[in-house]
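Single chain ahead, written as structure tokens, the form predicted on its own.
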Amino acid sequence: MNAEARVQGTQAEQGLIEQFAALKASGESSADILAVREKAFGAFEAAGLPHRRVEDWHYTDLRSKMRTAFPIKEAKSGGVLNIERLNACVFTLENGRLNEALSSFGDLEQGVIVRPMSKALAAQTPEAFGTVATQDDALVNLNTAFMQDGLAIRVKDGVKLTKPIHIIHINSEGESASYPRNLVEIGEGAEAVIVERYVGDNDAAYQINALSEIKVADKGSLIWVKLQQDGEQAQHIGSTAVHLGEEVEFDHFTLNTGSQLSRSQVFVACAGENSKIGCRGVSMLSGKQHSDITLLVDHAVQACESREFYKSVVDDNAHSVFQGKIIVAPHAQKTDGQMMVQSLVLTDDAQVSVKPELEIFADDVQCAHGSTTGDIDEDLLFYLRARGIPEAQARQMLIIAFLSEVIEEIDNERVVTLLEDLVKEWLEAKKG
């Protein structure tokens, strides 16, 4: 009798299987939501944790890097951040759970509705989940299986918010995992700025698997800023899936400075004509940090414009990864897509892996991509030092100038100021 050999899962995969069995047995989910969870976990279990033989994960072998699966815990951190620079409407999640006492439900502007995802899970139909994040991605499926809390945000048609919505994730509990989930709808002609910030205790090893599903209706406008400043021992996996209508203006910016291991995935689907997309980001890495930004922009309709511009500064033994793909469908004529990746390598041991791709199936398009990697320009450094500026300060000035080019493309003065301040803080901390 011949029996098919069964591949033994890793310790982390076995731990996730046991945790999901416990979640099912808890009876916390309705039958409909449990069916959504089971379908997603079944897809994850069939694939397992992604590894280097999976093309999209070639540079980030999660199966070898994620040795154990930490359990979900209920502990609260009690931390509060200084966010005066944004003057925002704040919502705080602690170790994956929304803390309503540290959230500004009472300060919401008219025309915007925000609900805790834990309550929305009980009321939402199953079809509300996975309608934007349709990718067959192991970590997207894992978030759907374990999604616990987050925010359901709806900005009504024509509403133009005057201040940002700031979602803060604070993690301080060691050997814990969290699975935050956001559902965001920007109505027709509405405008919003949403900042999502991740911070954590440097002494705590924790895991985050976050997912945001975003829909922007016709003529809507959204600036989405992700600040990944997790603790030094954290593992951060964050996915953002976006569906755009007609004549939409959408900007996504990622700032990566935290976590021992991080991967930020952005999936953008252009479903309406004449939309403009800006996907940009900055990574500042040191020590043995590993940061992966993976981007997919799908031009499925004609006459859309996208700009992808990412920069990284890599010091010590850190490793910066960028994978970006622009897809132009056969009928997506008049597409204009431009991608540029630039990396500044400060030591001989730092690593940069870049994989920009274009898949073009239309003939009337303007598409290009490029990548540069190098050290600080010695001529510019000499120019500054010849004018009496100490070498350390001159290097800092050149790094700030290098990163500011991409930051200043954001059309929001408060966000630009915040990002430039965070760049300077990172450089000052490195100098210290």
The other form holds:
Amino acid sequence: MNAEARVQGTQAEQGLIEQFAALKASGESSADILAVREKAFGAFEAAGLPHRRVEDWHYTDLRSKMRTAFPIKEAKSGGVLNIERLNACVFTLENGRLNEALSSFGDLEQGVIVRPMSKALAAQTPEAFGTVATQDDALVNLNTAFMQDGLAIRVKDGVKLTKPIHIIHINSEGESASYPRNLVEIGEGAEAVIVERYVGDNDAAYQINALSEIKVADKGSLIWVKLQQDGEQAQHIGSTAVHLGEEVEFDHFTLNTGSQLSRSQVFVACAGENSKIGCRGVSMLSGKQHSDITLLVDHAVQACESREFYKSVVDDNAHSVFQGKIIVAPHAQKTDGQMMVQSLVLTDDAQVSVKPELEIFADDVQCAHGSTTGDIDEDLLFYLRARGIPEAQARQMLIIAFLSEVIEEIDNERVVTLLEDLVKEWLEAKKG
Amino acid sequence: MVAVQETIDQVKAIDVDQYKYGFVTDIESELAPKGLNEDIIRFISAKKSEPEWMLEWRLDAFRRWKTMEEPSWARVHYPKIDFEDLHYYAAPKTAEGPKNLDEVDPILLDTYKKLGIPLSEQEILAGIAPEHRIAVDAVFDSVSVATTFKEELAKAGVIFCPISEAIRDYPDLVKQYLGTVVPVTDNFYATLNSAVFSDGSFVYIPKGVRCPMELSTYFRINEQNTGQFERTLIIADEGSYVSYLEGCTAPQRDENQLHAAVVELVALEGAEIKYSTVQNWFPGDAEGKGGIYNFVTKRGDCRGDNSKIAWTQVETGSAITWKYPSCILRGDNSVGEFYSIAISNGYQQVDSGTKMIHLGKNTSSRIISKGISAGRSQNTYRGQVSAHRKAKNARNFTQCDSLLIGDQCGAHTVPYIESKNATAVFEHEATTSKISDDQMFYCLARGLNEEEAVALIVNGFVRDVIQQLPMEFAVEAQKLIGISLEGSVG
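Could you drop in the structure for the form predicted in complex with the partner chain? We only have the form predicted on its own so far.
Next comes the full complex, and the chain you just saw is listed first.
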């Protein structure tokens, strides 16, 4: 990493620079949007791809793991991947571009407005755009520089949606990249459940960098579920940035099973008092997968409660990374934050790296964190086997029980059933 | 929960403006010219009458140091240090050459007396002061001024002397072990230390020997504009045992002073080393002016099977602390322990913790860390626990509690937990109820309340070490351990 090499940049960084030049030259973006893109790319270019010497990227060296940066290739995938049992309003993005034919704009409930992001940006940039994801973060910057399309969702004040909204991202093009971008605004006292699902072709090596900005107004409620089931060769990097008003109930859940390399970032900022935040997730990894969940919960105001609870099951040569940080600002008294990270390491080649961090500047708070790492408890296994259950089955039961503990904390039966089914599917697939 | 009054009072009692060791000893010193270059290193080496190989070692370190950058990852902030604006060697003029105790300058003896360090053997030998017998190596700025009980220890085969003396008298031992635990290029400050270290203690405990008394080194920075760079090397040969104490204080001065030490411990098969520190460097005044920058690399290597290294530290001093006493658990069944109490007041910044690197089979480690921050201080626990692929059945238990007093300070916890095999079991807990259910139950069943039980258990880990500290502030240390855990946060 000498100075000279740094100036030249890696192959991936070079690729991105060229792609950005081409994007600029294409003249597709309006002047306003181009300015936003240029600013973001400038910030990215100054720092380059993050590497292990950058503290937040210590365990996921993107510079060495992302060798090349593929260009955006927009194409139809033709697939329909709705999860019927969710009974949701479906929107489909293919290789980063919204397919309106596969999106149910017509089925929307009263009081919710959904627009394609590309159109929203072309007409008039929504007010909240760019105000939530304000981090100077490589992934956020890259997404802003290259963002293609996505959804701008607004649930009006007091509207309680009965059906979940289901956003499906399908990627099928090899050696391609996509940059979906969503903006979700939940009005005062409004309620919604949004599930975003990432799937893709197992044969296609693609890269996806997704960013969702979420704003929940006072007394609003949102359950956000991210199902990261990207293809086996995919590189998934995605960020969710959240801004919460007063007395909000917000739950975020990440299910991580896909991609060769994944990094899911969640940034939660509490701006109003008395909110309840739940950030949870389950990672199930095998083969040579590398999965990173990075979480930041910023208690900037008083009296918010947050629960961070993540579990991972790591098999084969996989590497599971969790970095969580709770910040309690000065004067954010009466904060209650509890973080727990538990990992099951199934083989001697698997790896777990955990960093549950607390940063506390106020004295009248309750914060705790815990972490456990180990294999399946021999005593539990023995108990089940003593009752005639074969070892493989007993292990499965214990893994399901281990993960269910997190899943069951979600206050939505349909989502819980869906997640539990996905856990079982993963275990079945692994057995085969 | 807010901290209880008793705790607040106790912390107040050791607030920065209560610093008792801030006096200056008026003694004529010999200083190396300011600045750092190869000539200064040659000067230090010559002062110590070192053999050629040692000089080469230093120069090699210095050349490497010039290519390195200061670490910036710790949660501490301070103006850039001008490494050219320091004296790298300072010694009382009267302390030149090896001396008997009765030849030591009375001013120096007086200084140590004032600090509560007994340097006179006679009284103790004569039975006038029949308390605990502790052998002391007293380091004043860059030199060791006296080492007590050397002959007594020699009878047991124990070598306890200034490291400069060891380099001359036991070159083979020094060559074999120096730099093997903390490599020359380990980090910026360790490399700097390797180039310019002036004195420190050397301990060798032969096979099967249980060191007949506590060993102790007392570091005192006196001179202005100096850096203290001491180097300690402790080798516990097969089946031996040693308990070692380290204390440090410095006068109250307006400018910041640099202290960059390296401590290396080697425990061979079945050996046990207990290393305790009471760090009470001048923490700066109430406005945050002055104080010691304490950038220390301490590491123990459980090199043999069934060996054990325990670090205990009570940290109340220094403007900035950057210190991670670590254990490399290389031998099978080896044990590493880290007990720490870090209390910060005023504008102090503490970034301290430990590393437990599990390499051997059935290795276990335990980390108990209590951080208390008051005033405008920032107190960070930073710890790493890792298990290598071959570290089958590695076990770790970590508990770190922090307590904040007032809303101007901060307490932070940054644990790094890295597991590379399925049989490793790591637990990291920040709740006080989880020390050990069995121990808790035992205490509770005998009528103690939970808080008393926790205090008793934590006490049990550290008390025997703390109680034997030969320094006046051992009393304070003890008070601190009893500090209520009530109101603690992760």
